[in-house]
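Just one chain follows, in the form predicted alone, and it is written as structure tokens.
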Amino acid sequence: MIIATKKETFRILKENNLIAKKGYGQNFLINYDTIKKITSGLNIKGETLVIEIGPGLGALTQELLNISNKVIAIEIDKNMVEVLKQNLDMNKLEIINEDFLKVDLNKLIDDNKEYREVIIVSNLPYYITSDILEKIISTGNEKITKIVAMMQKEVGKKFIKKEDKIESFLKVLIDNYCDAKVITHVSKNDFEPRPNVDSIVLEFNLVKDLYNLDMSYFDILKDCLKNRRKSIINTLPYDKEYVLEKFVKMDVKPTVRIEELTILEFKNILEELSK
């Protein structure tokens, strides 16, 4: 029985005396066509480990099990864990009942070292979309080749938009490490309960390090973004007089703020300061 239908979703919820929990951002997908669109381009091979974040009732998990050798589903809600065990083939499924943000992703991948590639798939709770994507991309594990994630439409549109200036820490991660594209748009009517906004499914291919950014770049970037209203001269971990001297040499105005710079401009400033 296909889980991603309104009838089957209602049946599972009723039989298990469950309701969607707003605190976990639970909205269950009831359109199987969307499931097919999400999975059709994953290019899963025998050596591919699939990690799903927030499987819920298992609508997407069910299809992932049909096309892969192993799926690790990370689910924070213990009630959903019991539902998954009841309705899915456990031979290829491992369930971890934990908050994904607390999971040691590198250790999880190392524990499954027989798999040479990792693809992460998720219908992301809207309130922690950025935190989850930031965690995955900043992990820097070379086995992670792709993230396919459903999220709020307006949020997703920002991630694929080409920006000249630094907007957020996550956007810098995406622009530097990912090729992002739209897989499909999803109507709010395709969920139960129905959310207030439409969704979008994005594919992030982790295939590059476009600007060759090191960890010191990201550490300083975070500090500057925390104080984005200040000029960066008041945030950079260098003597102000020294910074001013370098700014004159580079023709950078002393009042410049982080959001006025591009990724490459900020990199050039840091490289000049570190000389």
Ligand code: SAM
Second form
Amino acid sequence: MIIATKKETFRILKENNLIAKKGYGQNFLINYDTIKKITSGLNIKGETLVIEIGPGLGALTQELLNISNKVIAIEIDKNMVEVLKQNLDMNKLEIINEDFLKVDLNKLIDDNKEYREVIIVSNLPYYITSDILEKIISTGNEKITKIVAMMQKEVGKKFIKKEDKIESFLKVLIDNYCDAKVITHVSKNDFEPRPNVDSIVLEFNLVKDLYNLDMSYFDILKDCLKNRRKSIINTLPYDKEYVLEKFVKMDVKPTVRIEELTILEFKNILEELSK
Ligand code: SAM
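Alternative state: the form predicted in complex with the named molecule, after the form predicted alone:
Below, the chain from earlier opens the complete complex, with every other chain and molecule after it.
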């Protein structure tokens, strides 16, 4: 029985005495066509491990199991875990009852060494969309080749629009190290309960170069962005006098804010400071 229908979703919720938890962003997909669109371009092979974040009642998981050899589903809500065990083929499915943000992703991938590639799929819990994407991309695990994720339309639109200026750490990661494209638009009517806004599904193909980069550069950027409105001289983790000297040479105004710089300008400054 297909889970992604209104009838089946209501049946599962009723029989298990459950109501969707707003706090966990539980909006279940009830349109199988949308599931097909999300999964059709995944290009899953025999050696692909699929990780799903937030399987919920299993609407998407069910289809992922049809097209792959192994799915690891990470779900925070233990009530959902019980439902998944009842309704899905557990031979190819491993369920981890944990907050995705606390999962050691590198260890999980390492524990499944036999899979040469990892694809991450999710109808994301909207309240932590950015945290989840940032965690995956900055993990720096070269086996992760692709993320296919559904999110609020307005948020997704920002991710596919290339920015010159430094807006956020996640945006820098996406702009520089992902090839992002739209897979499909999803109406709010495709969910139960119905959210207030429409959604969008994006595919992020991770660029291999990401993993050859010196990650300390990202650490400094991340730290500086916590104080994005402060002047650069007050955010960089170097001796002020030394920085001022370099800035004169480079013709950089010490009062400029990180958010006013382009990623290239920021990179050049760090390179010069580390010489
Ligand atoms: N995949 C299902 C579907 O498409 O119908 C459910 C998607 S629903 C938008 C988001 C799911 O993520 C819920 O099942 C929720 O319990 C789960 N979730 C919320 N926060 C989570 C977290 N921090 N870690 C793992 N799962 C989480």
